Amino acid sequence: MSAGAPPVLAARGVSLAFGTPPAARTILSDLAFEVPEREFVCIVGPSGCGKTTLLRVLAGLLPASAGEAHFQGRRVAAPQPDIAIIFQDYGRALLPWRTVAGNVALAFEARGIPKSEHAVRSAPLLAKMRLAEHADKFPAELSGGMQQRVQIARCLAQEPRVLLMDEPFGALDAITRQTLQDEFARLCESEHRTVLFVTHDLEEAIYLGDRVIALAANPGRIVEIIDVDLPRPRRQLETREDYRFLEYRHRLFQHLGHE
């Protein structure tokens, strides 16, 4: 993940503000940062920053009302096929009638791609994300945890260029979300995958990042960006216990001590 990079996704002094004046609510102010490729960016902040609003705005879903949201130095106006969200609620991100491997096909047939290929293109994909054993099971066999994997697993199938996501692990126990933390950072790390990743846990966010954008609330608005100095492979209990990653945590828990 090399920092550096040219930005493949940036917010350019985005703002959002909802209703008309005088009575408009501004939800995001001024946010202005840059992912280069390969990065692996987590942004924190109290709940209603507008951490979810501003994933909305990077993947075209909502106009900003100032500044501008670009890929790949391009304004961001509309959905782009080469950034896939994965949302915490997985449950509702997947479609219940159909299997492990029809979820993952929906994104090759998004593509285009023939169905004589699915099988082909998904095997990999499944094993990576230990499913493979579970193909022809439906979302309701499965546990919170393996829900998850198929929706990352779906994305990945999408090819994205970037991965933007909204609290993917959150609801899930600890235990499960730690290995899904590290299964997940292997992958990016050896897939070279460029990530926007929210959370609204501290250590995950330092566990994971290259960097931490912190935002405060009321408007959402940037207090500090973080350059995580931590050496990979991180591991749960060692990176956990370095006297930097406490050092990340005391300077975050600052901004958001209600965390």
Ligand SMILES: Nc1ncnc2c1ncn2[C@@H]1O[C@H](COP(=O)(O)OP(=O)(O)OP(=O)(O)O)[C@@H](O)[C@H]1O
Given for the second form:
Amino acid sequence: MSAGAPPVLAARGVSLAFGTPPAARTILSDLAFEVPEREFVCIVGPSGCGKTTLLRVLAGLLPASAGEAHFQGRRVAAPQPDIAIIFQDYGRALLPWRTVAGNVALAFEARGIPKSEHAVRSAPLLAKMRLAEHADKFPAELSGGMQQRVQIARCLAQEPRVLLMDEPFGALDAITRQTLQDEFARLCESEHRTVLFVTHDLEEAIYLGDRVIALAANPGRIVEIIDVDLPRPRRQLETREDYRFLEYRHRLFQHLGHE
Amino acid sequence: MRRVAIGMIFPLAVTALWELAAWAGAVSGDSFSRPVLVAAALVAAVADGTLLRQTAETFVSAIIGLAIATVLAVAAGAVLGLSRTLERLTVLTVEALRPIPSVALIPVALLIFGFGQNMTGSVVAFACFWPILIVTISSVRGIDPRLIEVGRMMGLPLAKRIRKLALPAALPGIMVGIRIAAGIAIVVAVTVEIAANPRGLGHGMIVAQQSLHPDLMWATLLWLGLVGWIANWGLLRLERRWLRWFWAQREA
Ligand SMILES: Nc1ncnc2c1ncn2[C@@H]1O[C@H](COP(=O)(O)OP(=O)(O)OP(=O)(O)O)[C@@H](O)[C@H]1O
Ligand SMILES: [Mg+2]
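Moving from the form predicted on its own, what structure would you give for the form predicted together with the ligand?
The complete assembly is shown below, putting the previous chain first.
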């Protein structure tokens, strides 16, 4: 956190209501937080508390009713390629008529990179996501975990400054999910990525995050912010058995456990 | 093979009945001819090239019309499918123009183009435009908004979002429209040739009928059915190839 430089991403009093005034429903209420450069920030909250809605506001897909989303000190009014989002439902976010390589290439096409360079540029990304031998398959021919890795590879190809991730591992089985958690945590560590990671699983939030922001529902508001002091790289067994992990879990559970 | 063999039983039986009925004098040879004579006329017309020339004339007109209709209707349908405002502005016009029978345009097309393939092609294009337009609008409207959001997040401009996302996503639906229109194209092309344009298979049938050659008339009709069937089969094959991803998704 270099002093003076604005945080990569910030919510400045973001509120959001759906519907017109008499029947309006407040979904997000006066949210304020920052995502500094190179930090992995997790947002955890019960289903329906507005996590997806919040990410859509930060991504510029949805205008806030009050307050502003900021990217590097400037208001986010529309989507911009420096902010990438990994959608909750990977099945809907991939282009079913394009192969794995073709889906990743979409990001290159958007950046105006000549076609001759696509293969060279996507190879390391696919290798990183362990998709190298599946480059020519269509999404329908892949497992859920592989499809999600394609979406991640495509977002990395976009070379964004910040990654917004909406319960990216939520629909996967426990083992696939732990594998992806570790792979992704390692990737973010080695590349010093800035990430805002949404989940409803508080253990996942503590396990991955440098900081955990807890939301409560109706309306969605911040009830707790925890700075996670756990050594990296994190390990599935040791980290989860660390007394600090259990203490954080305890604190968050008080807010989220009794819904 | 077995399915083909079983499928052949009915037409062969009808042909045999037709031959018998002609022999017994139950149907008039002047209007119905006889299968043997029809087959001979078919072989002769294929051999001397007239049937192939007429087929080319009819199909070139039909394909020109279908191609023009496809390009215009897919472009218009994509825009109208994405923009509610434009759709509301044009819906009345579309609903007013669509019921005009395409054949009623023959006199207009004659005035503009004179005789020839452009005249038939333009009437075919009018007839094919509507089904493709309507199917394209509804297919584009039905695509998952998430796909468009993916494009917006990457910074793809609108034109590329249409070309790279909306149209491919809508392609399975659009292909259904094109296949329906392809059938219409042949019907309309032959109709125009029968009614007004002295070329192609339609005109060939009229000439055969007027010169008292029922065998050639029936032969042309059978040929038309055969060629139409092959064209549809070819389109289906193309569709299977282009939409490999779609069928992979269906089977998964
Ligand atoms: N377009 C919309 N119009 C009206 N209400 C909406 C809209 N989108 C979301 N909501 C409401 O906003 C609330 C928050 O939805 P959101 O999808 O952000 O929750 P979430 O925290 O992501 O939940 P989950 O963990 O189940 O994904 C829900 O009550 C939902 O019904
Ligand atoms: Mg959600």
